[in-house]
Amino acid sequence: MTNEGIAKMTLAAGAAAVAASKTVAAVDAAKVDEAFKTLKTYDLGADRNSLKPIDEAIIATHGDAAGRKALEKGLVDALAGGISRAAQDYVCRRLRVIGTAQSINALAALLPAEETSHIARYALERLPDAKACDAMRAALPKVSDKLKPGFIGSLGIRRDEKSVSAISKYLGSSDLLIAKAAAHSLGLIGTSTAAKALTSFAKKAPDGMKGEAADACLLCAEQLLADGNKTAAIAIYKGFQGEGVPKHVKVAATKGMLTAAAKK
């Protein structure tokens, strides 16, 4: 090997050593442990910097599955330990970033209470595991009407097809916020099953929901078209070509049909 090649290898090894030392420095185990101890008594007004080692460890362990798993366990254990509302908020926000299936039960336990429901649901919404949707779907009929629109919306954002039946039940809710959330969520899910529920409801929707139902149907058609289900999308668009359909809805449906026709 040439002297130049040896020099390059030496520089590369040196750079790797520096990178490794920075990682070790960034994840000071003693400081992280102390931060987790602080988390047990952390509350509003406390020094936010006392939790900074956990934040730094989350950043430093990017790509390190074992390291992330250990941090996640610490956060989950903290949730189960009866920490303050401020600490719960902190933990849930971190689990939005690193949460996996092992966080689901702890987060699900926070869903029924109004003061913790939103932040726990936001965390579950971001978790890639399908069981996160199962937890939100299971909680939906149990939470207050005030919380229902958020749960319905999260399931829509996740495009959880298993939730179509559960969400469809709320299309006829007397609470307009819940009914509108259900329509929009089904539009986001955008499957043939969701389309069937929406188009059926649109035909008999009360005056306060006619516009929402039409918009949701059009959104559903867009999702179907994007997913390659051209036939189902066109069927929805054709349903808004008859008499009595508001002009702006008919125009949107016509544009949708033209887009579908041009799509290969």
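Residue numbers count along the first chain shown, from 1. Here the structure is a predicted model, which is why all the values come from computation and not from measurement. Take the two forms, find the largest set of C-alpha atoms that superpose within 1.5 Å, and that set is the rigid core. Compared with the form predicted in complex with its partner chain:
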Second form
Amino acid sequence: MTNEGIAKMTLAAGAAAVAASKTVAAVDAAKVDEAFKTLKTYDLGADRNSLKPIDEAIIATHGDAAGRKALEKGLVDALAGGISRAAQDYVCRRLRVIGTAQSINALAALLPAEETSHIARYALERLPDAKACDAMRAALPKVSDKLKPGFIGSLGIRRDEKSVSAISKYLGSSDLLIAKAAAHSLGLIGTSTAAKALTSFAKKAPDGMKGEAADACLLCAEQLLADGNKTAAIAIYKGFQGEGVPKHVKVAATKGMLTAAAKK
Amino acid sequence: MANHKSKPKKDQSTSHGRRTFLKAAAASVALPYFIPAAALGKDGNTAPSERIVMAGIGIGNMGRGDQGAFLGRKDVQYVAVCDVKKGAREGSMNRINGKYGNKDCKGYNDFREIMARDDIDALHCATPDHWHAIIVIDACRNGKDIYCQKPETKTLREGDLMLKAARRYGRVVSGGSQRVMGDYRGTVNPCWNGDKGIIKSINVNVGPFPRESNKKGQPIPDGFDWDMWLGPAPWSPYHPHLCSGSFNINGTSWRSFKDYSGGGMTDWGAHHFGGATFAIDVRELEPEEVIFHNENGKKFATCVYPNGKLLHHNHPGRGNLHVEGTAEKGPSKPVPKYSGTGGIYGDFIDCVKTRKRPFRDIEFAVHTTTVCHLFLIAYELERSLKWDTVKQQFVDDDEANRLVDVARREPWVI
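Output the structure of the form predicted in complex with its partner chain; the preceding block shows the form predicted alone.
Whole complex next, starting from this chain.
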């Protein structure tokens, strides 16, 4: 930010990536403009500092809706413009912080490809708009088995109730990485519907899934308890008191029961 | 403890198989003609069935040091190592097998194989930071205690999850800063003795911040599982500076890069902030606010605790661990100590045996790294933030809340 005393200024008219009429607070607009131009050819090995004016503009535009929208549009347009993987990586990291519904389609377009899927999810998982979940949920059945655990995990972290049905189907996957992600995510979602799917699965879980299923049930019970559903939580804990349950799981279930009992 | 374990299901050739054999043999043979005293623990050694069976995950620089400390203990039987670098893994196996004079120690590229071994009681983890939470949580859910190198967390959310996993399963989880107790006595003792008066604040000078990498790739060395090294972190081409375990934070080690570390702010911060929070006795608390200051271009920040104590970072004009207190004598209280013998490692082992909480219990470790992350996020956004310690979220700051965690690369989920 080198422009002395500038509180607000208009981005240079030649800015290809950022709408010319938008304002950015206390930022050297020419440098931002130049950084967006650089982004088009940015690749591995390039000077990371060449993009720093965009980073600074993001900080400077906090609370400036118009400025932010302009920056976001610039980033989204860059994604659509056929930039390198390194540049896509840079853009997705910025959209993780400032992305809105405006970014979701561009990020969703990156989800199916193995090279860009994670970095798109890196932005989408943290983007609060519900449409981010919609995009990941819609992509889940279409992406490769290698990518599926990541999507399932992100939907779990978002506690996306709408995904419970789809995720539940993966509990029985022969791919243990998918099945484990499904169990864990249902535990994170932690609703009654998720609990039903999990407890039903836990009773018949194959050896390779028993530990994950138990852990997911315990996670789910904690979430239910936190949400005030004491009865459902206790029902889960009771399921881990019998013979053959590993000692540490039994300890966890007993502690859970005591916590639930103490909760009004 | 070893003698509480069920019969191992696999890998009978390894030491856990041997240990089970010893137990079975002892039960079936009424009066052996000769049992060495050492095997019964009568020469000052610990009987094999009473030793803590350990494995190490990530055995490069710090991992090697940690391993040496555990390996040197008579009450530890070291049976497995895991590292994604074949050379490090095999070198470590040879070191251990050389010490024991057998071939029992096994090597693994994938830590999940160690988690699956039900003969292993405890682990130590010295992987790069982006792996810590996954490994610690997996250890807990597999009923294992764990000593995890500092900085224990890579994100704020990870700390909450690690602490909950430890408590859920009743595991002993120790953080890994030996300096908190070892290096800061000159600050801690006067504070706890009351010589600094009623404590108002402490300052920590530490850095630098981590950076993003944009390095061009190089050929992956033979025997190095680069994809596993990256694990949950975003993909990057291989470059030796990204994965060097060097202690430099100047762009030539993983400690320098945002995807794997919090830079000096967490790497040295875990020590300094750990010492500072110990000195002013706020280990059991998390700050409720971090105030970002920008005075004539000089940026610094302050964490505010619920009891009003202040933890400054890079406060102008104040030295590292500078304590500000009242003039009158403050209350005096005994300074907490390690359990057992052998420093932080002995403390962990003793707690594994007694089920006490270690000196560097995961709760204190997480609270320290939480300070680091709160500062990092305040500096990244260049603004003050309020932190809800119960919800583990920033108050009314959607943007800051995005930085509470990162999406992990498949298949890793926590």
